[in-house]
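First, one chain by itself: the form predicted alone, in structure tokens.
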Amino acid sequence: MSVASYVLRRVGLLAVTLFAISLLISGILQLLPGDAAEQVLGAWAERSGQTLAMMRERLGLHRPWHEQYLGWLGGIVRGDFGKSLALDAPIGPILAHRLGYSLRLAVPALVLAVSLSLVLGVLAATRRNRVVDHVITVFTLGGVSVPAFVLGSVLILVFAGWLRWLPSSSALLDGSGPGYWTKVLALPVATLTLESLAYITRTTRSSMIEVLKTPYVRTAILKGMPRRTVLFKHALRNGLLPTVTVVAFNFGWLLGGVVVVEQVFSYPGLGSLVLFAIEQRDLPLLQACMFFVAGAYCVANLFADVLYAVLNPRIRY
């Protein structure tokens, strides 16, 4: 099979999925007591059953929950997410705005995670059960058991609080250029870092030490090739299917799954958002965010998905 029927066969499973993933979220928010019109009327809706029954019309409430759904899901396909009751806005813009500031958290966090794992896991793998591995060892475990919250206050204690190098609060304020990002994004990336960092140095490792077992990997160094050939030209490449899957799942986990991290830095991203809508009740923004989401988690390991094919034919088959 090509690598392009391939990626058609992943998409069309992409699709699937989405559509089943709407399905759920519709689902499980029709299951929550009260609902979009009761949100808008507040305390109004228990004085007056006709202003309810009038709101409930006119947000299209009084429909059967299936003619909700195709209307919203046509919407999606559109480009139309509707619009927010909080913010009385449409959906479409606030999620593009959020999402380019939660781009620019992720991309440099997932950056530094996979390239600082890499080095680590190969470097751990080829010194197993050193000195070297252990150290990595006991510094990719406490970065797994200490929690996001904890380690964005300790770097703010001690990079804003003790040193004032940093502001202690990423709160965007007036102002642009390489260096006011650097010094806003710098602590929540760095916690970020941490935190993705952890999980794929400890898969990469475990990779490579099975790869490094492997007969061809020891037929190439009794035949004499370069030590560094080996490792990364013929072990890595193998060695990087389980890390895809990782590095994949951090990528959907830091658009969306930040939240405690930006509340923590006070960080304005989908994450944040996301918490709005449920303190708020908004549940047309909540919907919409949910899907997003879950629609990144979806689009990410489809590229995982495509690396796996590029990286080892046989999958395809």
The other form holds:
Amino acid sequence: MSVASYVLRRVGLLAVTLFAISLLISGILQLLPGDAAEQVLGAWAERSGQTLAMMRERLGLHRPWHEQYLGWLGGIVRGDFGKSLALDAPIGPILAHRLGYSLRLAVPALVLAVSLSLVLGVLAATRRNRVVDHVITVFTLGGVSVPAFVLGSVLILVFAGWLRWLPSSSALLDGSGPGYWTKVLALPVATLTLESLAYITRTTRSSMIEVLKTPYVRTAILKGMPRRTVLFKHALRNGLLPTVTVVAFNFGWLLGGVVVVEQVFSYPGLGSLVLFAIEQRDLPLLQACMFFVAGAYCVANLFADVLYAVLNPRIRY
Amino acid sequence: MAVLGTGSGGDGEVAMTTATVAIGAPARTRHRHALRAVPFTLLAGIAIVGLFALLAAVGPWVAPRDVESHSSARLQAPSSAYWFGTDRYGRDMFSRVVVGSRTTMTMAVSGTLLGVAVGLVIGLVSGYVGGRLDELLMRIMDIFMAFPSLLLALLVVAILGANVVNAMASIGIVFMPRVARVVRSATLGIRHAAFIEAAEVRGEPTPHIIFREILPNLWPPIIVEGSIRLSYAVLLSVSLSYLGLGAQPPTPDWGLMVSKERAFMVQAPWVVLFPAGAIVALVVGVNLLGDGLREWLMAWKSRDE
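Now show the form predicted together with the partner chain, given that the preceding structure was the form predicted alone.
So here's everything in the complex, that chain up top.
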């Protein structure tokens, strides 16, 4: 099977998955004690019959469930995510705006984490059981054991509290330009990077160690090829395969990590929008956010699978 | 591996045990070897996690002060009177960190147990029965796995309401599909073993085969998976509490302390650093426990084979 038809099949599968996700999100709301209108109004403790009836009307709860669901799904297909209750505005533009903020956080973190961890992983693998390797191992073990909000809080304490180099919260600053953004993003990006770094480094290290043991690498070394060529042209291509999977997995982690990190630094991205929706019991907003995030995660997984197939010609599904 | 399966099995299992013993060394010798070779990481992990489990059980009785009573000694630095200092209400941080072990341990351990229990049954049934049921169950698990774990936990808590019990349930739901996959593939690994087919020929009912024949042989991978899950569970539960979706104030909880005392962090770093330290210590302990357990069981397995 060619790569193109493989990609096509995976895209078809993605559509099915997205449909299933929308069913789950919509279905899980049916499990609410009482109904959605009571939940939403519970936040304002207004439960009189009239307001309840009005809210049911507004949420479209008078219609049967399958109609509500199909209406919602149809809206999403057309790019209409519905209307937020708490913000009283269409969800689509809000989502796009917040996504922009989150990407400014997540993209530098992902790029930094991947490039740094490749360097560290290869370094640890080639200097196996030497001081460098042990330092990197301890460092990555630490990264796995420290939750993002603890790391973020400690960074705030050191760089904002004691050294006073950077702001402790994104909400305190107001401005534009690269200098401003560097200041705002430095600590949140550092937190996310350090958190994702650990897993990717560990995977790269162990897969590189495996690859360096293989006969073809030994042959390359023995026939007198420069070590650099062996390492980067022969070994790395195979050594990277598990890393690709971990990076995709890490993207999902990053999406969760973004929620925590945005909360730590009061950063107005998608993650804090999710928490806002939960706090305000804004169900349409929550539904849309969840669908969007799960969809992004699936697309990232698809991307990783395709990249894996391109990097590894042996694999054809 | 059969040595680990100590369930009161039928004839099939007995047959397998004898077969293994006949190939390997006598069971008792092997047992002693395994005990002697307990890795250091496992011991260290057991010690750390055990300490926190003990604190979770008896915390309120060993804590020097009441965790909720306010006093005029606000934001005091650590001293001989207040080992970990005091917070903005003058509450003793040492007592709060000690008692705080309870909510995190409860959420993480019971969430893991719930996820493992449900995932275990799904994985066993899916792997053994196979066919359309397997396909259906695995596709449902895939849908759950399509959500990043923290987001799925948030969704569940948002629907059910924020408290310790629901946070625990959300951890269980997040873990269920992952455990189910591991158990399913382990089940497929022994699905066609002679002792399973023997039980089928004997006409044993399916539940008997699943729980009495297959399950006892799967404990090692399940225990390893559970220990890996436990460290994620600790991270998930403290994160949920930090986000205000787990334990609720005024419960002394580590995640909650780091979040609520944030404003005083620069002025009084101990209000954040001690609960944060407790979290890291517990996660390191659970990681050591998991690594050690995996190493130990793998050494055991290789000796068996």
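Residue numbers count along the first chain shown, from 1. Being a predicted model, the structure only gives us computed values, none of them experimental. We call the rigid core whatever largest set of C-alpha positions still superposes within 1.5 Å between the two forms.
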- CA of Phe249, rigid core aligned, shift of 2 Å or more between these two forms: yes
